[in-house]
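Single chain ahead, by itself, as structure tokens, in the form predicted on its own.
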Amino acid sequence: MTSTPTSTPLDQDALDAVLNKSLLTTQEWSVDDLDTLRALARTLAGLDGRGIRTPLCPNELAWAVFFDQSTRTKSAWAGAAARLGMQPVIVDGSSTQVSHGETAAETGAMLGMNAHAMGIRHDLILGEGNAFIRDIKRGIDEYLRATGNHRQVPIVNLQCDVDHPTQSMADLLWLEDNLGDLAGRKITVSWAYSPSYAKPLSVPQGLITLLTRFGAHVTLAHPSGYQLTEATMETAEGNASGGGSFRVVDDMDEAFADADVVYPKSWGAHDLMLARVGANAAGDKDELAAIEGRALERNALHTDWICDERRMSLTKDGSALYMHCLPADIGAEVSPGVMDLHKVNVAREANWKMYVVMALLAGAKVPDLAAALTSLEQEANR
């Protein structure tokens, strides 16, 4: 395993190319901004492990709205925003009035009157989440700007229909504390088998649109009708076009053989995903009940696409390291002897979701950040 400094040095010229940066998508941020904000949770993840406090926005009201369930996220968020010292709120969807026809923007410009940072989580309905979001951020923006309130609000995507970047931010610094630079490993994102809902597709469409960028040999690995978004699979393929390559099969075999990295996850079926469009705009609860049900027995024609030691032995070394979002279907996507050896392995994985949060919120609130650490640091070593 490489070994990673607590630290990283930061640039304030960089930092400030983040101030008041929401992320909606991974895509639309630069790689030389995604280089900083992994510089930030670094130095961040540092300072917190020696138990130095990043008071950075005190008394600040951080929003996040779950229209999905959620642990370890919902936890990353409010940890992150404790630990910089802002208040915490963290709400179910459903007790917002959007089922009662309040707008997306509407419902952005009542929430962003008294926040100061927002995440959203969006994410079973193919087309509607990260809209959704957008609409979100444009209400909170046109209120402040029609009320002359210079407060920045940035918006973080918790999850929607496309991306999940926080989840792919994690799992990249991840790699890196295991493999330093990506550029040539082989990592494989496979669709496994599970019996307990139809997941959304953002996991695996986050992961081949961002490693793709980084040098990456990414191949992307499922059974027929359950490929991914044509505008993912497009900005996998233009991204690879940059050092990496970016190809899909339809065996997971063949997906593990001499793989660096595997990270097999569940998701919809593609024509299933789609058809909730339909069934979820006419507000049809039991058709969306008949769906889900019909994405379950269309997985079960496939259960044996799981993740265990014989598959595990195809990879580089019979040694890949293992990824999972979590929580994973232990003998469905991942047997039970597999997900033991790599239990710590994937908890740390998760670990870095929440200081990834910290360095969006820090980067996007607190202006001259990298004075600011240091001032912190040299307070704690008097």
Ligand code: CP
Given for the second form:
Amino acid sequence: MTSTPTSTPLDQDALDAVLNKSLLTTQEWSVDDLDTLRALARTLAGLDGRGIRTPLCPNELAWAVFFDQSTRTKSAWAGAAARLGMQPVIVDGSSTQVSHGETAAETGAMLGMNAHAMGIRHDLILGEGNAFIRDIKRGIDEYLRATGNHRQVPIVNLQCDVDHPTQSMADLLWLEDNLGDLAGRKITVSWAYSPSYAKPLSVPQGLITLLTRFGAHVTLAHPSGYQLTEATMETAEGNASGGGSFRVVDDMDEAFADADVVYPKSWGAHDLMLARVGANAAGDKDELAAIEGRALERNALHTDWICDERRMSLTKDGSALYMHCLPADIGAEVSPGVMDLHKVNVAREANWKMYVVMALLAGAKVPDLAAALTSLEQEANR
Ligand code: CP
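Show the form predicted in complex with the named molecule, please, because up to now only the form predicted on its own has appeared in this conversation.
Now the full complex is given, and it begins with the chain already shown.
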């Protein structure tokens, strides 16, 4: 493992730029602000690792609403909020009144009227999740403005149809732990077979749009029919013009050849992800279940898209860094042997998400954060 790269120092001017900031997609943040976020995440991880408590937002309420299942991101949210002295509350989105016709903006106003931060996962339906999160934010902001309340309630996208920004930022931190500067590194984001469910497109979309901004040579690989959205492909191509590169192949071996990093995971076939939109709008649960069945049948045409020992041997020196956002379908997306070799690594990759969320919440909510962190450290050293 190489040493952690130098990151932007924690100066208050840089931190001021992320104060009151929500994270809806990484693309909406400047590289400077993403550098500040990672530097802050590293600082908070360092303090946590030394057992220094960071109750920077005491007695505040951190809501997270999940319209899909989650293990890691819920854990990251709760762990981050608790370490900041906040009270985390995690709500199942299906238990809100959204399914009874309450709009996202109304829900935002109602949840936001007494909250101090809000995370949202809404990732299953193309074209809906990111728009929903924006409406929630609008609802909160309008309520606070209308009532003359100056409280800031930053919104954190905990995965939508477009992006999974806390995941891709955690992945970037883990990549930097292992590779240092990403410039010139070959990173493969590949589709892999899954028999479990038709997964959202937002993890690969988040990766191709973020990593191309940091000079990486990104290869996207998938079978025909598994394309990502046009908008995110155009974004990745545009970002790559800054020094990295971006290419698409339909052959997993070709994508693995000489790669420094491989990130093989499943996502849903594009036409079936689109078919979900109409069935969901019609509230047709039978049709949604039928589409899910068709998606798994489609996946089953590509069971040979697995990250196994033979494919890993094609990578640079046969020892690329294996990454996965988890959960992985072991025996389908990845062979048991490859996963066994990398299981601690993928857990460490996952754990960066907690520090990313901590950095987002502390960065958005704490004025004079640089001084506050210095003071916590000095107190601990006394
Ligand atoms: N990778 C990830 O977001 O995991 P969860 O779905 O368990 O939150």
